[in-house]
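Encoded as structure tokens, the following chain is the form predicted alone, with no partner shown.
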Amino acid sequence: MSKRKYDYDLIVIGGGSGGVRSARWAAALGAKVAICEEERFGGTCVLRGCVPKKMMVYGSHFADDVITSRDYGWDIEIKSHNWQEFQEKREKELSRLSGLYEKMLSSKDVTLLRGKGSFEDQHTVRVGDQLVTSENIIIAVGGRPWNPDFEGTEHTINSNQFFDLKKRPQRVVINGGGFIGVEFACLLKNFSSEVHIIIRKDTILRGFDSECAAYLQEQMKSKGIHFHTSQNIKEVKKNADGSQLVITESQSIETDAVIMATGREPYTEGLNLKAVGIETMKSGAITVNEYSQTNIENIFAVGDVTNRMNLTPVALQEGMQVAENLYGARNDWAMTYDNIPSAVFSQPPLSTVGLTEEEANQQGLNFEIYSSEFRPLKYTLGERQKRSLMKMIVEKDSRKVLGLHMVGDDSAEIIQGFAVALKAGATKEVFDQTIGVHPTSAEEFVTMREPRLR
């Protein structure tokens, strides 16, 4: 390269999965970089989501477990769960993955600067009291969970506190219906908490396949979880021993925590946007193109901050891309958000890739439904009616298999595995010539037959 005109050829704001990924690719392809970072390297993935989520929902299946072995012949008694011990392992872990994000940052030579950055001009960060120059600057600063405001919300905590949680609420009610509430009203009454959940509307998982999410919210109802639908919360009192009461527009709750998850917003606070002219969106997401480029051409953005696709493997991809086009052999790398996998992980899991049935109707699509609902075997020799639900969305005309979705067991790992047929363009037939591996539940996508009536 030629003689540098500024400090680094780049500089990333936020150390989070998709800075922490463009800025060692960048590094890997002999930029000088530097990242810079307030609180530890790891982002909202690693330390306050998707990690320690992960880690919570594995910890709360192995009560329900023990009651399935017992169908088996298992004599295993459940005797308590210490949720402070928990919480103290998994912390440890999440330490131990942070520090290895800033291993993997200096073993590429990329500069850790600690501190919040904020724009001075378009080639100048300020990090604390040192101004740093680049010519390239990526925003993956990411976002915070966003708050309705109601009289008493001081006595409610946010998604990100939920996991500072030193004791497991026996009484809580969840303010939202997305994932990230769906995820906490599930592992917490796998844990042997009463759940409430207020939704604003009637079903839960706006966005999803509405098929899909009803089956799930009745899954969840006959786990013994209360829905309160059309409601919002009005009030939050704080009792004289400690508890909370929430009040509806119908009705009171008592409860020992109130958890907000009713979304999340771009955490763009402080980055002095206007020193610099970037655009944002209303929703205060940055602007970007389809190369996650801002309106000022030296900048660009990848993550929940620019608010397209709110996903850790999209972060990761798109903070690849910008490197790879700044710095690789090809400058026209451009993100696509088609036929990209998702998960819920809650109990059962629902989890998607490509088209919803709503999705296909919007678009005028000439499609065909095949589905599959059935009790998997492993819950068979037993009383309980765990059910999973399966659905195919085909393009009539072409074959193409346009979406699956799927309620049950696995349904994050199967959906992976066909999301590499999606993406290839694969058809039904290619799906009806393909071998079911049996017994599983997996199988089940490549022997339906015969489409339903829509």
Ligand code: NDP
Given for the second form:
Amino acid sequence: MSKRKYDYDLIVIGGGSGGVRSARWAAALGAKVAICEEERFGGTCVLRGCVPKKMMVYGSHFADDVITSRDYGWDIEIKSHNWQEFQEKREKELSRLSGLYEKMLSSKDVTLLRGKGSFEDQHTVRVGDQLVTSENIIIAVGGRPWNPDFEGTEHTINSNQFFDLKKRPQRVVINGGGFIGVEFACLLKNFSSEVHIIIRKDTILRGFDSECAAYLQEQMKSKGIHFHTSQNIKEVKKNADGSQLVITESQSIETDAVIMATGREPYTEGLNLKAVGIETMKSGAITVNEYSQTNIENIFAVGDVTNRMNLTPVALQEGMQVAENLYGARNDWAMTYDNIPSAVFSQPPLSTVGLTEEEANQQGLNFEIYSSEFRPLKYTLGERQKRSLMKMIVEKDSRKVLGLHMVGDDSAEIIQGFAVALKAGATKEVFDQTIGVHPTSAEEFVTMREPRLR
Ligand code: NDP
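Next, give the form predicted in complex with the ligand, keeping in mind that what was shown is the form predicted alone.
Everything in the complex follows now, all chains and molecules, and the chain you saw is the first one.
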């Protein structure tokens, strides 16, 4: 066997979803792999994002379920919630998951390098005092919270710090109406905090189907979440009692915590990309082609650091793509980003796959809209106005279903299944021929018969 020119075939910088997946996949295909990580393995999704957030969504929803149960004759009193106990249990599970990641990597003979990786040259990565060389390198360092500058930012917290709070804030101001702002607002409201959202425009969730986003915003309002639209934070002051005063253009809000949810930025700081001449975009994201390859032939980048579609399952695919193209049977796997389903885990969740009405318009398509707005059976015994909206975009000539959107309970689970149909290019007629499961909300997607006026 020929002697290796480098210490490794592949070094992965960053032990989050994309990094771990590419390292495991490459090792399983026979490559000699090392991965470096400066914190615990798991990255944003496992440690500071999707997983702890979803646990909080579940945790917060029980109070709402108890209220619904009363419509069914139950006499259950909500006494209190032990935030600290919940946080400790959650943290224990996250540590278990992080440990599992390490075990999975070790079982595939992937070398774990502890510390921050940075470039020395095209084939050399520094991890602490150690210099390691590799034929190929994948950058998978993810992103980190970003917020605008104003006086008193030091009195605010970001999404990472939110997960570490030892006590649930009774009053909360959230800045930003994207994925994180909306999800945190709903779960904190269900945990019975007083929630204020400050957004710089009128509506939340830019980029989602605007009718669905507006519908969700109304539901959030009816839950008692306070919206402060067309406002920017000018200053945050700390009061003597530890509370904060948030000052916008037109008002002041007293609160116990200010959570910034104004987006994330690629975490390229300290990577020393200049040493190799790796190109980045204005946003700081690493520029890659459809093979996730940077402008340097042997260096690749996957996940949020490339700011393509910042979702865990996308990073996983990109990680597998690079490993497959380098060490697998194929070398021509190009990423495509159409029909990727996603969900905002608001309460109720907003889930989507394919084109929005706005996108179909922008593309000049000739299309029909089918929709259904209803009160789910589960809520018909009570007085609360909990409702669902389902919407389908169909191309008129080809009859292809181009987009599905839903605001309502279980929408994430429902859209995941229907995403397969969209990926397979299903037409409206295929949907019509499909028998519904009765009684469910999901059956609406196969029983909508008449297009509505646009
Ligand atoms: P988003 O990009 O989703 O939303 C950012 C929000 O901040 C928007 O409301 C935006 O307003 C506002 N904003 C941006 N800049 C400013 C500014 N200078 N001043 C005031 N407001 C501003 O970011 P998030 O932080 O919510 O989430 C980051 C990413 O994390 C998401 O893009 C998503 O990819 C991922 N994520 C995915 C989740 C999921 O899949 N369920 C859950 C959580 C996060 P405007 O609309 O006006 O631009």
